[in-house]
Structures are given as C-alpha cells and as structure tokens.
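Only one chain is shown below, in structure tokens, and it's the form predicted on its own.
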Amino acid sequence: MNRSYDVIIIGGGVNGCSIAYYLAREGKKVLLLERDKLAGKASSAAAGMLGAQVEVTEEGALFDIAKESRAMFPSLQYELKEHSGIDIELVQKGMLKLALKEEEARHLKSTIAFQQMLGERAEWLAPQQVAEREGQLSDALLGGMDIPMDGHVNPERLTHAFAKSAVNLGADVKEYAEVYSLIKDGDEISGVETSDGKFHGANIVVATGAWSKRLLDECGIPLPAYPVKGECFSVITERPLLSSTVFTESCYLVPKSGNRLVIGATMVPDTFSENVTVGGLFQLMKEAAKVLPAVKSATFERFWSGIRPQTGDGLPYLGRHLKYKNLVIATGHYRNGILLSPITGKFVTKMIQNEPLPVYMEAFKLNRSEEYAKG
C-alpha cells in the first residue's frame, strides 16, 4: 500500500473532493481521507444554491471570489461529466430574492444598485412583475430582486463527480479513514496518523468543514471558527410551483426535478448536534407558507440537517499556515461551500504549486485574526 504522497487532503466533502480533482488534474500524487463516507455531512445536506449575488450583498473579496467561482460551473459540468460520467444537474433559471417588508425592499434596491455598478445583472421587480414571473407566490410581497445568473446544482452529485474524476485521474480516496492527528516534524507537518495507519505527504490540506477547528485545536493550531446547524426539509407537489429559486430573509425554496421543493434553512450556532427540531421545522414551514401559500398542500417528503463552518468575520480561511509552511487550510465556507468549491480547488492547487493568486485572496489569509496570530 502506498504511504507517501505529494498531497494528503483531509475531508471528503465538496471542497476536499474539489481540491483532489484539481490537484490530480495537474498530475499530483493525491490521497484524500474521509472519516465517514464522501459527502456524508454538510455537502449532502446543502440545497446546492449558487447564490453569488443572493447571498453576498456587499462589495469585497467574498463577492469577487463568489462571482468567479459561479462562472466556472457551466464548463465544469461538462468536464466532470467527461471524467466521471456524473451529471451535476446544473440549473440556471435564476433566483428571486423577495421583500416582505419595506426595510427589506429598500435594502434590495440598494443591493441592486451596487451590483449593477459592478456590471452584474440584477433588476427590481414590482409585485405585478413578480406575479407574472411566479404565479404561485403570495400577493402580499412588496417586490423582489431578479438575479438571472444565480442557479443551483445537486450538491451530492457534485461532490461525487469531483471525487470520481479525481480517482479516474489517479488520486487515491479512502472512506472510513479517520485522521487522529497531524505528525509534526519541526516546521512541517510530515504526515497524518489515521485509523488506517500513518501516511506521509509533502503537503497537507485540512478541509474538514466545521470539524476543521476540532482537528487543528488538538494539534495546537488555533482556528477561530464555529459550527452552525442548518435544518431543512423537502416536499413533493402535484405540479411545479416554482421555476426559479426563491430566497427571503427567513427561508429559501429551491425547485428540484420530480416536482420536489427543498426548503431551508435554520441557523443554530455552536452545536454539532444533527437533530432536527419540531421548532425548527415549524419555523421553516410557517415562513415558506407566507411566501408560497400552495406549499401547504404539498406532500411532506423528509427532513435533515447539516453542520456548516462559520468564522468570526464571515469569510472562509484559505491559505498556508505561517509556521507549518506545507499545511494548507480550506474551511469556513459557511453557506457558500457548494458555490465556492470549484474556486477552492483551483486556488489550493495554485498555492501548492506556488503560483500567483488574485490580490483579493489576502482577505482569506489565516493570520488575519489575533487568535490565529497567537498560535
């Protein structure tokens, strides 16, 4: 069994698998380790939204990286289909971000103005225009932001497409291989201690989502981050109720194939419990019915939750460790993990190959926080 690699990636979620794919595409000898099954946590719990404009409402590095990553999906779907045979089910029918209050309407109009100034497509729709676009929505809406470029994918299929493509390009992927610790050797991490023994790597990437902090803390490497649980549910309708994804301040509704609607998500910080509560589901059902009254007649399908990694300033950590130069950390994507997965794989590969990165990547460096600096 091979025990030595160019890169060892810890974490088999969408970002770990994307990193494995882009590295394998460059001919790197890659090992990906996942303690459970691939896409077993947040990556399969996500709705798969590519909400570069709906989620990020302020100018800055996060908006820049989100737009760049979203632009990768149209060609990526064909790349991954060629390498893996898996269709990631990319849907590009736009999103509607709706206003139910005057304050929300003012904020959306302000968001539209700044996004248009940056050259993005966004438009305010009056209530009648919203009704013409989506006839089943509530007539109590005050209008909405039309975002034609945002879309969605099947997050579980995307994760498996990255992983299978990586394997077909020569990467090794081990499920049910838990990493117990990082092996320190002076100013380097020389490998990992796992339930399947030791593996050695010239570069180590930690991409374990909300569990990254726990692993790094055990190794004496502080990372300011915390888990946020998101509860979701899905329903089946007799006929399609929506063509576009609908987003409000309280919930989102994502139309999937087979007349299925995914509705989410609550935000419960500082917990690793994956229990789904009656209160959480009740809140989502109430908010969804305000926006789409016909959902009350839908057939309930199932419920689930996912644990998402959030950071103190809301920006992901993407960069090399200052002390352990061969250690790269890629976590903290929060609600944008699916959206940012292609660019994460691409930029981590550039880091490992010592290639230049965009200036905006400075915003995601690890030493931007005092807690990290103390480590």
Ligand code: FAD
The other form holds:
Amino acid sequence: MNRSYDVIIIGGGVNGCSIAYYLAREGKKVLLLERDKLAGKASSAAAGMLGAQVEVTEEGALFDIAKESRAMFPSLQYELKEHSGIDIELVQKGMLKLALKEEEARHLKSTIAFQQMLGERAEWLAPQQVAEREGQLSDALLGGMDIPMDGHVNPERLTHAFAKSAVNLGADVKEYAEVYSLIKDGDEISGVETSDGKFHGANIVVATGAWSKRLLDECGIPLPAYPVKGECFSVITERPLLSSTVFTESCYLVPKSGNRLVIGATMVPDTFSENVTVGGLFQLMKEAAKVLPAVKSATFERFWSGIRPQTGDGLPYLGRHLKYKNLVIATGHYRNGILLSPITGKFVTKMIQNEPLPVYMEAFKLNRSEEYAKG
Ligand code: FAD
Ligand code: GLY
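Having seen the form predicted on its own, the form predicted together with ligand FAD:
What follows is the whole complex; the chain from before opens it.
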C-alpha cells in the first residue's frame, strides 16, 4: 500500500474536502483522513447559507474573502455536478435581514450604507415592502435589509460533492482513520500517526474544524481557538411560507425543497457536547414564531446540533505555520465555513504551490496573534 503523498489533509468536513478537490484538480497526489464519516460534524449541521452580506457586518478582509467565495458558487455547482454527479442545491433567492427593534433597524441601515459604498447590492425595505415580499411575516417588523445576492446550498451534499470529485480526480479518501499525532522531523512535519498506521506527506494540512486545537495542542503547537455549539431544528409546512431566507439577530429560517424550513441556531460557547437542549429549541421556536407566526402550525421534523470552530479574534486561520513550513492550517471558519469552503480550497492549493495570494489574506495568517507567534 502506498503511504507517501504530496499532501495529507486531516479532516473530512467541507473545508478538508474542498482542499482535496482543488489540489486533486492540480494533479497533486492527495490523501484525506477523516476519523469518522465524511461531513459527520459541523458541515452537515449547517443551514448552508452563503451569507456574505448577512453575516459579515464590517468592512475588512473577512468581507472581502466572503464575497469572493460566494461568487464561486454559480460555476462551482456545474463543476461539481460534472465531476461527482451531485447537485449541491444552490438557491439564489436572496435574504431578508429583519429588524424587530429600533436599534436593529439603525444597525441594518448603517450596514446597508457601508455595503453599498463597497458596490454591493443591499436596500432598506419599509414594513409595507417587507410584507409585499413575504406575506406570512409578522406585522410587528420595523423593516429589513434586502440582500439579493446571498443564497444557500445543501451543505452535506456540497461536502460529498467535493470529496467525490476529488476521488474521481485521483485523491485517496479514508474514513474512520483518526490522526493521533503529527510526526515532527526537525523543522518539518514528515507525516502523521493514525489508527491505520503511518502516512508520509510532503505537505500536511490541518482542517479538523473545532478539533484543530486539540490535535495541534497534543503536538505542542498552540492555536487560540474554541468551540461554539449551534442547535437547529426543521419543520415541514403544507405550503411554502417563505421564498427567501429570513434572518434576525436571534434566529434564521431557511426555506429548503419540499416545504422544509431549517430554523437555527443557538450559540453555546466552550462545549464539545452535541446534546440538543429543551432550552435551546424553546428559545429558537419562540424567536422564529415572533417573525413568522404561521410556523406554529408547521409539523416538527427533526433537531440536531454541530460544533462551530471559532478563533480568539473571530477570523479564520488560513496559512502556513511559521516553524513547520510544510504545515498548513485551515480552520476557524466559525459561522461561515460553508460559504468560505471554495475559497479555502482554492487558496490552500495556491499556498502549497507557492503561488501569490491576495493581500487581504495577511489578515488570516497564523502569526497574527501573540500566542501563535510563540509556537
Ligand atoms: P467540520 O465540518 O467540523 O469538519 C472537521 C472534521 O475533522 C470532522 O469531520 C472531524 O471528525 C474531523 N476530525 C477531527 N479531528 C480529527 C482527527 N484527529 N483525525 C481525523 N479527523 C478528524 N456556515 C455557513 O457558511 N453557513 C451556514 O448557514 C452555517 N450554518 C451553521 C449552522 C450550525 C448549527 C452550525 C453548527 C454551523 C453552521 N455553519 C454555517 C458553520 C459551518 O458549519 C462550519 O464553519 C464548517 O462546517 C466548518 O467546516 P470544517 O470542515 O472546518 O469542520
Ligand atoms: N451561519 C449560521 C450559523 O452558524 O448558525
């Protein structure tokens, strides 16, 4: 069995699978190792929103990378369909970010102003205009931000489409193969120790989501990061209640095929427990009914949770390690890992090929924080 690769990727979530796909496209010999099944963690828990404008409310590198990644989806859906046969269910019907309080309305208007200044499409809708767009919404709303360019995908299908495309382009993907440690050899990581034995790699990519800190800590490499649990549920309605995704400070409702609404999500920091609590669901149900009263007569479908990878300063880590130069870390995508997955795969591939990256990528380098600089 061949145990030497150009690149070993650890983690079979959406980001590991995207990296595998973009590297395999470049003809790299790739091995992806996942300790469970592919898309078993945050990447299947996600609602799949491509919320560049709804989620990122400040100017800066995160807004830049989010917009660039969002723009990749329209062509990516066809590419992945061609390589894998999987439809990622891209929906581009926009989002409405709604205000229930005066302060939220003020905040939304200033977000609209900065996004328009940067050339993005975003408009304030008065309550009457909101009601004309989405007839089932509460009449207590104070208006909302119309974001025509944010859409959504099926996150589990996206992850599998990346993985299957990578395999069809020659990558090896191993499920149920846990990486126990990175093998250090001077200033290099020469390979990985796994439940399936040792593998050697010229480059190693850590894309283990919320578990990246654990794996790296065990190898003496610090990473300022922490987990944030999100709980969600879904309902089925007799007829469609919404056409676009609806988002507030406290919840979101994403209309999926088959009259299904995905409703999320709680934010519970510092836990790896994936339990779904009565309190979490109760809070979401209450918030959802405030914006869409008709949801109360919907049929409950199921509930689930996932662990988001958050970092000390809220920005992802996308870069080479300072000391171990053949080690690349791609994690900390927090609430936007589905949105950012194509650009993560594209830019990690560029890093490994020593190709230039946009200047804004400096914001995501590993040595931006003091703790990291020590490593
Ligand atoms: P993960 O999907 O967590 O994958 C990491 C993988 O690494 C796991 O499969 C794990 O088993 C594996 N692993 C860990 N340790 C090891 C090891 N030692 N050896 C081998 N494998 C290992 N983002 C959006 O863009 N839009 C959304 O609408 C959205 N909604 C969300 C809703 C919820 C409820 C949650 C929880 C998250 C949401 N997110 C959303 C965020 C998004 O899900 C994450 O940012 C993204 O899935 C992270 O992907 P990842 O590949 O980095 O990590
Ligand atoms: N982006 C939605 C969430 O993380 O819940």
